[in-house]
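Take a look at this single chain, the form predicted on its own, given in C-alpha cells.
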Amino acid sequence: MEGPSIVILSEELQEFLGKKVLKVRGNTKQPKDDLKGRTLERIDTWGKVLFLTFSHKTLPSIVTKTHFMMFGSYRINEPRENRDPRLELTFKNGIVYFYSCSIKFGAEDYQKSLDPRVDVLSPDWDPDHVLMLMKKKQSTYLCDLFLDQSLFAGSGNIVKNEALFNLRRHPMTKLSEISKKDWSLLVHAIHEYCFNFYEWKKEFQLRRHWQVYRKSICPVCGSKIQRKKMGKNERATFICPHCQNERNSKKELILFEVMPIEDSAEREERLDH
C-alpha cells in the first residue's frame, strides 16, 4: 500500500477515534492483549506507515506502527476473510482487520524520529528541503530515487512507474543526467501524482488512470509496454520503449498530463485502427 492509500485508511478509521477496544485477536506476536480496554486516541500517518495511539486512564499509552509491505490489506466492518488477520480490533461500533502486514508496538521513539518534510502527503511537505537532500543522491537512478522514502515518503511502485512515464524518462536515468534546474519538476511529478492517486482511489478510479503500470500498450504511441526488474531492489518496472527511450534523457524535461480515461480494450481497439 502506498502513501495515498494509507491516508485514506486513516480517514476510514476516524469512526473509531475515542472508542474503546472491546476485543483483540490475530496472529501478531506483539502483546496484542494489552490493547483490550484501551481507547483509540490518535491516528497518524507518515508515508506508507500507519500509527495508532491507544490510551488508558492509569497506564502509559501504546503506539503501534503498521506497515502493509507489498501485499498487506485491511477490512473495516466487513466479513472476516478466510485467513487469520495479523490484528483484529473490535469496537462497540465496528471491527477492523489488518492482514499480511508488519505490526510493531512501542513505536513512540520511531515516530518522533521521522521527518514530516519528506512525507509527500503531509501539510508539512517541503519541496525545497527535498531538493536539498537530493544533492547527495546524484548517482542514483530515477527508478530508485522515486522509491527513496528518505526523499519521497509515501511514493511506491505505482507512483514511480506512472511519474516516470509522465516525465517520459527511462527508469535507469541517473539524477546527475537531469539538469539541476529541472530537479524541481521531478519533485513536482511525484507530489502531483500522489495527490491524483489519492483522489482517484477515493473515487474507485485509480486503475482506470494507469497508463503503463500493468498495461500492455502505450496510450501515446501504441508501442508494446515492457516489464523489467530494475534498480537496486529489482522492482517491477513498466516502460514504453519509444516514449521512455534512453536517448530522451538528453531532451528537455517536461511533465506531461495524464491521458484521458479510457478502458484498455477501447484504447487498444483505437490503436489497432
Given for the second form:
Amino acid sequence: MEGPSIVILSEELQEFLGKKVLKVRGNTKQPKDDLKGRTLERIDTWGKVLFLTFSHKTLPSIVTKTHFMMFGSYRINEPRENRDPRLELTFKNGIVYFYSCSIKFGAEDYQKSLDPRVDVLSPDWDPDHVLMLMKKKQSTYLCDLFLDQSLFAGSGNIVKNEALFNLRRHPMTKLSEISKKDWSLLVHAIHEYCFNFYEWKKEFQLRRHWQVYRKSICPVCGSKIQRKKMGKNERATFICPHCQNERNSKKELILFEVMPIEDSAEREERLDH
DNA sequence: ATTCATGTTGTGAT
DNA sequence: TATCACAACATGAA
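Show the form predicted together with the DNA, please, because up to now only the form predicted on its own has appeared in this conversation.
The complete assembly is shown below, putting the previous chain first.
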C-alpha cells in the first residue's frame, strides 16, 4: 500500500479514537494482549507507515508500527476472512482486522526519529527541504529517487511510474541530467500525484486514471507500453517508448495533466490498495 | 501450475 | 565502513 492508502485507512480508523480495546486476537508475535484494556489515543501516519498509540491509566503507552508492504490489507466492521488476521482489535463500536502486514510494538522512538518534512502526505511536507536533500542524490536514477522513502515517504511504484509519465521522462534519467531549476517540478509531480491518488482512490477511480502502470497502450500516442525491471531494486517499470524517449530530455520539462481513460472496462475494486 | 506484484528489513558476503 | 545480493515475509490475480 502506498502513502495515500494509509492516510485513507487512518481516516477510517477515526471512529475508534478514544475507544478502549475490549478484545485482541491475531497471529502476530508481538505482545498483543498488552493492548487489552488500553485506549486508542493517537492515530498517526508517516509515508506508508501507520502508528497507533494505546494509552493506559497507570502503565506507559504502547506505540505500534504497522506496514502493509506488498500484500497487506485490512477490514473494518466486516466478517473476518477465513485466514487469520495478523491483528484483530475489538472495540465497543466495531472491529478492525489487519492482514499479512508487519506489526511492531515499542515504536515510539522510531516514530520520533522520522521527519514529517519528507512525508508527501503530511501537512508539514516541505518541498524546499526535499530539494536540499536531493543535492546528495545527483547520481541517482529517477526511478530509484522516486521510491526513496528518505525523500518521498509514501511514494510507491504506482506513484513512481505515473509521475514519471506525467513528466514525460525516462526512468533511467539521472537526477544530474535534470536542470536544477526543474527539480521542484519533479517534487511537485510526486506530491500532486499522491493527492490525486488519494482522491481517486476514495472515489474508486484510481485504476481508471492509470496512464502507464500495468497498461498496454499509451493513452497519449497509442504506442505499446514497455514493461521492464529497472533501477537498484529491479522494480517493474512501465514506459511509453515514444513519450518518455531519452532524447526528450533536451525538451523543456513539463508536468502534464492526467486524463481518465474512459474505455476502460476494468471494474474498480473497493479492496484495491 | 507458475509467475508476478502498490515493499521493507535483516543477514552475511564482498 | 559501505555496499551488495539474497532471503524472508505473505496472498491473490493473471
